[in-house]
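A lone chain, given as structure tokens: the form predicted alone.
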Amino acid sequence: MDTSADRIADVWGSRTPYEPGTPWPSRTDTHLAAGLGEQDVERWVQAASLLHSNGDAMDIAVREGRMVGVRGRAADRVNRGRLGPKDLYGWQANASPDRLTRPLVREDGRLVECDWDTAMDRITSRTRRLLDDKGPGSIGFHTSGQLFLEEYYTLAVLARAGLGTNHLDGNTRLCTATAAEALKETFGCDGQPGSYEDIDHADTVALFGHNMAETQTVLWMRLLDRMEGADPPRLVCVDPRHTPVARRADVHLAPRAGTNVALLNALLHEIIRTGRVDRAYLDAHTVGFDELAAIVAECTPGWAAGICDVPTAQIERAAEILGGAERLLSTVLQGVYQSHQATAAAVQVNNLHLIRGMLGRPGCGLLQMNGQPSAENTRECGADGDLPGFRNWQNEEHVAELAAVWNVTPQTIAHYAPPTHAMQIFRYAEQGSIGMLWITGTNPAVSLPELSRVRSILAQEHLFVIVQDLFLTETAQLADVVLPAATWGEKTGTLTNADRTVHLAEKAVDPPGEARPDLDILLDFAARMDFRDKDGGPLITWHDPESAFAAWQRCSAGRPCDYSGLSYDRLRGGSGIQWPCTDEAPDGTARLYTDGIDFAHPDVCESYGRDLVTGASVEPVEYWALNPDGKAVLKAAEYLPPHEDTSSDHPLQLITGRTVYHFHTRTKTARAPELNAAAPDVWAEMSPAEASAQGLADGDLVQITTPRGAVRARLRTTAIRDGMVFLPFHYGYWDTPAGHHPPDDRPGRAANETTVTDWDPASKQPLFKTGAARVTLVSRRPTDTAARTDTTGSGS
């Protein structure tokens, strides 16, 4: 057991080395409220982490009706008992005294408390008026990556079949949309091919734009333990910052922002040139190799070095390691996903595995990672674009099948175009075609790009804004109705992590005041709207989490994300289970594509793909012609320069990212004392050489300015590329006197004051890592303030 007193300073805890092919040893991490021991805990309640995407299983300690701590679940396949800092300390936020406990409605410009009937009547009356006057396209939903599966599925049914709107998307558009799109482009369907257990077998691990050490701390513990054991894997890291991952890497490639496609094309070029291609695998399972080989033929390491500003020899060394691997695991995250060629770059990592035949075997894994704890569920349930069960909106048989599950006509389900993505939903709200926007469990007034514009959209008189959340966030302060929601530990549901492991999280304590589970709120709305199926029966027939889960099982049956073999009872007491889980695979499925590419056939696939440059949907007839037998598609892409490059006015590249101590917009983590004390305010990072060239020094107060806005922050000089500045994106204004915006006429502290309204053409994921900025001095570091030059605590 590891009960280290300070997991802020010692983020990853002690090591438990192990050899390849052997199980990862368990280590149970525990943190209880001060003064309590395990003997003081009255009961333990099963749960899983809701503060990152790794899916760490834990038990909640309960005493006198309150949460008093957590411990990791040693039996679980994901974390074998380990917990990260946010897991260990974040639970304290649930008992924060400023939780919302009653609904609020806006009266005479102010939010005032009311009862649930008043709030829900106001919502339903506005909904009916909009449906009568303007139709279902006047209503939009922006949800989260932090609800439970049962809640997303209910939201998808009431939005798509109850109201008939196509405007439903999650904040997962910001963190996981490229993961889904890249998998669809290559394999025809979403779904992680690999498993976390591939770390136990790999001889080479490549992390592309993924600071695993600070974004998935427990997965990094697993990799650290492999590297401390016998026969450790080699490590390749692609990241412009000298992160903890980079410090352990055999090769660290630090390219200019926005040049990942050039770098990956050079790696593919070298692997093909040196003959390290699995020709038998390519012939059996792929289409498109000749075009890929032709596109990368001129992409030599020397060519890429000129674009990426990475030494040619380092690119050649990385290609040598990747080309020589016998068991290669690759992971991808925001360093790839949040740029102008996000999908094009992520797809090249898929291509790397396909040309080397590195799929479907232990150690041969591919993980297009997620950013939030239940991001996978938004994608499965149709709450983050696409239709539930990974169904294809362009396939009339898929739409008819879904209509049969819901007992509605196919025409009821809007499928005239791709489901509307989040950035377009806000654009429609800005233009006025959307008159009601219901926001659940997210905070776009801090998380979306170009915040001055987002605030102006949410504050419009014609837009009726509903916010369902735990706290009076920056977004909630602009709402017309605020609904108090329960959070994890206060409600029951399931969530699925980045390697398809489904966990059950059960209610441990009551929510505060009149706060309700999100599922109860959505069911209440559906009942008040009296949504009906085509035979006049209730559209939504479930009434609690377990019956909602059963409804989802019927929807997912026969689809790639098949949950039909799972149940709450099967998820209780032991480990989480990976989907697909069926009668034929009752213990779940460790790896996809062990015997060919199952889901890419034109009759089965979730998507026919998109043009990676324009984003236009591929027509069914085109896909049939390209891939009639349903193989993986090797999709090539040429490098294109960033939309916004540096200039004399804005000479630096700006990237934003995370800190290990906070999650999303800090609404939970800033209310946990240890986490808030570790990172209480925004900062900016530059290299010592770049800071010196700009006349700046560590600890100075600086202003980061882009064409959209400005942020002020203390400067840290760290090991990051010259010519670049980094800002963590978590910080907003709810804990400042201004409340939801910067102080009047002064620069703010939210990184997204500076970011651009622009997105990857295929995934529609916003660009948080390819802007241009200038950094200027505001004031020198106070003489009594110690300089800080380490990089611990920030990730991407």
Contents of the next structure:
Amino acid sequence: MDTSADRIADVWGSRTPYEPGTPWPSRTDTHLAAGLGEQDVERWVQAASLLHSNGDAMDIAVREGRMVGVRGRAADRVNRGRLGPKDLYGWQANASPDRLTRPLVREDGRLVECDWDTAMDRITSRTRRLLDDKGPGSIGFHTSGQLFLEEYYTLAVLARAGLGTNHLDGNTRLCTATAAEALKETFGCDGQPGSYEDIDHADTVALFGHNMAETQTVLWMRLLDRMEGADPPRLVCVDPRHTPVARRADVHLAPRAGTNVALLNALLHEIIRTGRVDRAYLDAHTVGFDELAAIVAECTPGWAAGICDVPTAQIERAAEILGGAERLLSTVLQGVYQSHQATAAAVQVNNLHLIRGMLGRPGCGLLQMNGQPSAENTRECGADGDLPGFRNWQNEEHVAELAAVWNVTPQTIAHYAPPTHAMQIFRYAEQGSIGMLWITGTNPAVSLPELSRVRSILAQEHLFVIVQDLFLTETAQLADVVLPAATWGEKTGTLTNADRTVHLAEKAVDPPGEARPDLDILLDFAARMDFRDKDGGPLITWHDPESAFAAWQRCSAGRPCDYSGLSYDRLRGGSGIQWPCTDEAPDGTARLYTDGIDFAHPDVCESYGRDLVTGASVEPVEYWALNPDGKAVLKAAEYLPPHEDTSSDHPLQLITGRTVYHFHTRTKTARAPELNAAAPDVWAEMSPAEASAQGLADGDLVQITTPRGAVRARLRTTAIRDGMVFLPFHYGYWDTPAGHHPPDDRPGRAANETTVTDWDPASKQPLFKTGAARVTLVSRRPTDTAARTDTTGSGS
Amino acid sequence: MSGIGITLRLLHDGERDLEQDLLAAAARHRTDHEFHHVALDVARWSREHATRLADAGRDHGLALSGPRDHPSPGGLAALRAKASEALGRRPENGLLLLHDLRDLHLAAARNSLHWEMLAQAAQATRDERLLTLTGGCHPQTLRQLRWTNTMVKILAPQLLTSV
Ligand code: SF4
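Next, give the form predicted in complex with the partner chain, keeping in mind that what was shown is the form predicted alone.
Time for the whole complex; same chain goes first.
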């Protein structure tokens, strides 16, 4: 039991050390509203976290029809009872007084309350007009990593088969697209190879651009417990900042932003040079080794040291640890995914595991992490720029299969090109070819790069914007119709975390006012549009979460993400279960690829791959020639200099990131008092040496300027590479007088005012960690105050 | 001049031009961000090719100049960038992008065929240095080709039906 009063200061709580190969001990974390004890709780309702991708299982405490707290579920495989700060305190946001309780429509330029019929009529009449005048390509959807599986699947069916548009993606493009793409490039198919239990077995853990201590606090607790126990694993950390992970690492590499491929190629070079390659594994399970070896042949540690500005000896030392590991677990996150050459770098981590034969065995885990809680579901369900069930848009058989599941003709499903990704959807909206954009559960007016551009796109007269959310977010303020949605704890559904664990989250309390679950809203729209299948029956035959889940199970059957062995009943009461879960694997599947590479066969694979530099699609015939037996593909990549490098005008590298206390654009976390108080406003970080070189000091108010815009923030001097400035990206304007934009013509506080519009050509994930900026003084720190703010828990 | 020499010169000029065309198209389409950035990246390949072809030319008694010197981005480039941002809002700009992609594709196809000719001639004459050159460069030209083709495939359905 851990009920330590202040999990803001003590983020990870007390230790429960354990030895390799033994189960992780449980520890039940609880937090109840002030003055209440467990005896005051009338009901506990099962759920899982919606504030990060770890998938921590919890129960919601209910009293007199209201949420009054949470408790971790000790029986669950993911967290064994633990909860992080965002979960312990974040639930309070549900009861925030400024929740949206009625639909809003724009009248004479202002948003005014209305009833559901009025709002839905506006949406359907606009949809019909666009379909008639311009066709389905004029309608786009931008969804979230915050809905449930049932909602994404329904959205995918109504968009792809009901309307027939190719334009459906989510903000998960910002956080999980590279994970998915890297897995597709290497294994032909999405699907996380590893399992969190690999932490229990690993002798070496390598974290590539993954500040696990803050983005996955409970997984970090697990690793901390291993490190406090007997026979701890060795740790390799790649991060330009001295994060809590870096402080515990045996080797910490802090490269220049945008140079991950150079660093990883050098690590591969060393491992090959020192003969640490598992030949038998390579021969049995991979293609492409010769080309990889040829490309990294010249990538010596000395060469990489020059590019990455990391000492040669440190690169050699890291390679030695990775090369000597017997049970290697690697994790990858935004330091790779949101940086220059994102997919190319993430794929090199896959290559590391393949050449060392470190897959499919306990401790030999590969975790291409997710950012958003239900990001995995957007990928599976086809709500994020893929076809449902990891089906391949270039494979006519796959499209025909999907058409059969939906009982529509294959021509109904747009598959003339890859499903459109989020950044391109916004580009089409900018150019005017998309006339309606439906945004569910996310806030692009704060989260996308180059915000002045995003605001101007959303504000365009010809673009009809629908926003479905809990609060009047920055984005909702720009909408034509706003729909009040129910959220976690107010509706039922399933969500799947970064290690394929499916959890059920049940309704605990009623949503406020007239707010409705996203599923109900989507079903209502489908009914009003009267979508039909090819025999004239209703296209969407389900009516509630459980029947939607059953429909998805039919769609997933036989595909890698097979849910056919699951049910709400099986998910109720015990632990979450990892897909694939079938009759043959009724308890789920801990690790993929235990017995070779299953999904890369040309007939099965989700993707034939892309050129990692240009993004060009590999054609089916090329893939057949390259990989007829469906092995893992070792894809090599050459290092390219970043697209935006520093200059005399903009001498510093700018990276953005997160803090442990906030999720995404703070829509919920800023409405939880403890979390908001822990990180109430934006700040900037620079190293003490860099700050003094620029004539700045800790606590000064500074301005961070790029060619796109400027942000003002208090400076914190922290342990971060020289030559770099860091900004947390969470902060927007809804809690400022201006509402959804910076105060007129003045610098703002949203980091994305400054970020560049550029994305990885393979994964299409925007690059938030490779820009150039200058930092100038606005005013000195007030001398009479201790301006220095606490820096625990700053950023990822 | 020998057949190989003529082809080296044609290809050298073709790679020089392609680099220039890629850079110009990148400047025209700043608000088509992926095109813009990738065009700059693959222009680098053509630049390297022109350098290597100029070196190879010396073996064959040719005086090839190599890639062009670039004028530093001055007033004209800034003007073009502004114009491109202003035009970026207009749907017709989408058509212009498609036409640029077509022209780039054709130019890369022409270069690719010249690489093919050189590689074949190198095989026949057992010219190892020329073989290394074509083996190193031709794959990148093919990647330029696949890229322009993919971009046309993705953009055409939206851009041709919306104007
Ligand atoms: S903050 Fe970024 S990385 Fe994290 S979940 Fe949101 S989009 Fe993903």
